[in-house]
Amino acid sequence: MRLCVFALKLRSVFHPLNTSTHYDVAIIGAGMSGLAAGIRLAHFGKKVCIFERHNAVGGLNGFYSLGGRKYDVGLHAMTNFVRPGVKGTPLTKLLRQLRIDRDEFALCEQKQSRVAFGPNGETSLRFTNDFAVFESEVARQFPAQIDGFRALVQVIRTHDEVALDTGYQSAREIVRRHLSDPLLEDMIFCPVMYYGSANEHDMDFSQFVIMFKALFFEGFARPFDGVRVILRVLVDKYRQAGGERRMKCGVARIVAQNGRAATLVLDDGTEVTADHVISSAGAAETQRLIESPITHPQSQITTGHPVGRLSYAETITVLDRQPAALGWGDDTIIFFNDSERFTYARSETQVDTRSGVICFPNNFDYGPDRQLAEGWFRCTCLASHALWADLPEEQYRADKAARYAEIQRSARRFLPPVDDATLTAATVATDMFTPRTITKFTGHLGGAIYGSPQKIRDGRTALSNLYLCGTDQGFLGITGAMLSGISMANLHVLAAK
């Protein structure tokens, strides 16, 4: 009953008789970054409204109901976890800036995760929320590389990854200055890329550092009830601070005048104005909203801003027993690759099952005598938006069923064996999302999970009062998304003179 009430609260619209049309700040999108920006601004007395096209908050990190169950979208784990008392980290910063007590997120740590490479995962690196475990695993598997690895770690520790004026540096190039074994290189890049790279094959070193720290220096955690716990906290904080949100009320166009975002035209034709506009829609997606695109000397966005090429498909299997009952109880998340080299690029087929991510939400440390009511088995692989986008509905459903089976077969190679009959008997429900699903519910062109490969660190656009937050600003993951919203609110609104 409490979950049902919460779902209704998330989908609520503020008072329908509100006729205000001008705001200090209008925010496009009620994902993690948009909500965080709204909370931060509302705390300082700004009149803020979030406009969201869909009926639920969360964007890429939301949830949906199907068959009486709540399915998380996006959240495998919340990265950047640190234990109480650790200061100066992304998690502690966002909690302070949003005035959230860490107990409100009720985060439970992972048990252990691993990176598994080879046709059946013959080479494996285990890691936990204690970095020493990962370092010892590298020393065990790659003894000739450990000195170089430690030198690389020191470079990562001292790099200022959040500087807004840092230019692009090849992460592969920097890593190769310290590591000579391509297998170890790929095993490090696989989880970092899957959890936060919009670039094929390589990534910007600052992005690499952000994700390396998030995964290995800090770690994974999850609320017992999943992403809806985090969303409930954010929505409540935003409402308590006096923020307004309009659900099922997207922005259809941004009317530009004299180099500014002059008017927002909503899906229903209503027009609103704001002193500042923050968009979490993405760079190319935001540019497409501008009714009369302009050229500005300092603009980093043009109508040709590159659209992301990387999208995913994910299968979700609900079990009538805990994964541990099938022998799958040791690992929280597994990053796998079956090939000689790890290929992170747009798939040439509907799904690329050579590599991927397995997640068992049951395998977090929820405390003694506390476990999820059902078992969950999630598998994610790279996928082609183009090969899913325009399929007739009947063909789309048939292809989903075929690719579901293909993804499952690939992922199970990296798990203790369970025969098909046993897994079938244990399965009580399944679902799958594709790049087409991502575009439908997020508006991301190309189904690009991490947006454009070209990030805009300062969030500035061609219009002087329009700024980006979220995916294309460059801070990724759930924690990164919230920090992006906070940073852009601080930089462009609260610090503005």
Contents of the next structure:
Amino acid sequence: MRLCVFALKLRSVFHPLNTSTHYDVAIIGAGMSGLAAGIRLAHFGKKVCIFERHNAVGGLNGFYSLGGRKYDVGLHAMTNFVRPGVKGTPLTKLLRQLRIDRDEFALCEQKQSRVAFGPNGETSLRFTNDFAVFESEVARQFPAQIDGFRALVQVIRTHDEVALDTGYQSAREIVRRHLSDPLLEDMIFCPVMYYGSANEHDMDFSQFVIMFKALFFEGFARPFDGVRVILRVLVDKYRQAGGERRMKCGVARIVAQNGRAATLVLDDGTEVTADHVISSAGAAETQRLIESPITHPQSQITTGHPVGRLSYAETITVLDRQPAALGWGDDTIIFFNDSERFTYARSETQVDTRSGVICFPNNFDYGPDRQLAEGWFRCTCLASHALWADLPEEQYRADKAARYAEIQRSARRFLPPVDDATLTAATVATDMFTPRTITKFTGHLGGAIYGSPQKIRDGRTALSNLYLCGTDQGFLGITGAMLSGISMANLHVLAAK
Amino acid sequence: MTKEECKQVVLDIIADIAPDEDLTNIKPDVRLRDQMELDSMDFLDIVMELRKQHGIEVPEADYPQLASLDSCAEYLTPKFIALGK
Ligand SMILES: Cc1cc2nc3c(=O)[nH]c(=O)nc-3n(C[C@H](O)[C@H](O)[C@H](O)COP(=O)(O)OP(=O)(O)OC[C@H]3O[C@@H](n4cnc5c(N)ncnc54)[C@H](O)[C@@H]3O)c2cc1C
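Structure of the form predicted in complex with its partner chain, please, following the form predicted alone?
The next block holds the full complex; its first chain is the one shown before.
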């Protein structure tokens, strides 16, 4: 009898009796985009379930615990920060659409950031959340370019970057119409590409405009407790709206019938059905889930949709004091490049340390008496997925240690000097992720941080009731991913005729 | 329901959707769009909140009827009355 009750209890834990097998909408992935889409749909009364393969929410921007310490997966900064009262920007749109009060995110602004180019960062452009600072820095460092820069800024201001139907236009070409100094050109492209380009060397002008506005017109901010604050708000909203969530429950296959996603087969073999399916897994990744894939005249996803070529490695160093106390100043983010030209392309070696991004999460303005308990020093560089993916475990660990040192050495050239002994003594913990880590935890093929270079702006796929959201729909970053989930839920489900 | 009450219903919905807008001096005869930052996503939400909160359907062809508070009241009040509200 006892056993029986126990078994029943177990059963209801693993197969809660109230979960049914048909939904209005099934969402693949509990990253930023899937959660945002879920909130919209649940709020308007749809029966929604999010299926997530991992045991944690957040995807490319989650968090994890290691040695009793909480780490953010990716978060450097949330882009698109605007102060209260500024309207019509991506941040205010998403807050409204998700019915989130901006105080819930409790965003704290960056102090200052810079782009540092040259073997030791000889040319530097500072910027803050006040665009005038960036403009005056350009005027000071590049007096001959400032008129062109202002003309470019005017073009950016008036460009309609969210139109879903504009074709590809080379951003490099348009920028060169206004700027003749390749150094300034590269110094603008470096941050824009690192924070939001799935394309090598060049990018689509609309995506350039989205990122330029997100970084320079708007700006950087972070909740004191990092990305988990944002995720907690999203998960709470979703639950309050009545959304269902199944964790450690990936979608293994999508069974197609008559041009529709008829059934989802979950990793454990159970089957569910849904009127609509929204996938944040990526274009090629979603295509692969479809059993007997077919092509659809309206879909831009072909079999063999290109997988992204760009991936990153990141080192995380935890310090026993604030970075400023080591003499590193109070820069929030530093984008660096040591070479004559900035190369944004798949790395030929495990990591490409010629350029990168340094982030000091301590250097946001958390208010007078508040500071993160420990110091954090994060460095990102381009990395090759292929050269990490198949290493035997032992080699992988050894290479990680070697590349960790290489990345850190490279980045430190752009910071005030601190001797090795002092840094080692101040270091209390380290971690590092590689392109392999990204694929392992998010399923993105090739460790592609920003997904495929070929975006599907309208989200349509080969199947008429299956849509993409997130990375491969095309809005990138935390803010972009949330907006992507919102707009796909609106377009294909809520406003659908 | 009176037209004034109907305007209040619409204002309550806007306050819910756009809590960052100041609604104290909204002129009923001026287009809502000209008095505050409301984009097409926000209008979609007004329509959907009307359905969710009050069971009122607004077909897409009628969206222009929601331009100002006055036109909302003209258009929506009979719908509320028809539902016995
Ligand atoms: C290292 C790093 C640093 C970053 N830093 C920043 C930053 O500072 N600021 C910023 O704005 N952005 C940053 N980004 C980018 C940002 O994190 C992403 O653009 C955004 O989180 C993408 O969200 P998404 O919902 O599109 O995709 P994802 O987060 O990838 O969500 C997809 C989810 O789907 C799940 N999934 C995949 N396949 C299946 C399946 N078959 N069944 C079930 N579930 C599945 C995955 O597990 C994942 O949880 C960073 C990204 C990385 C990797």
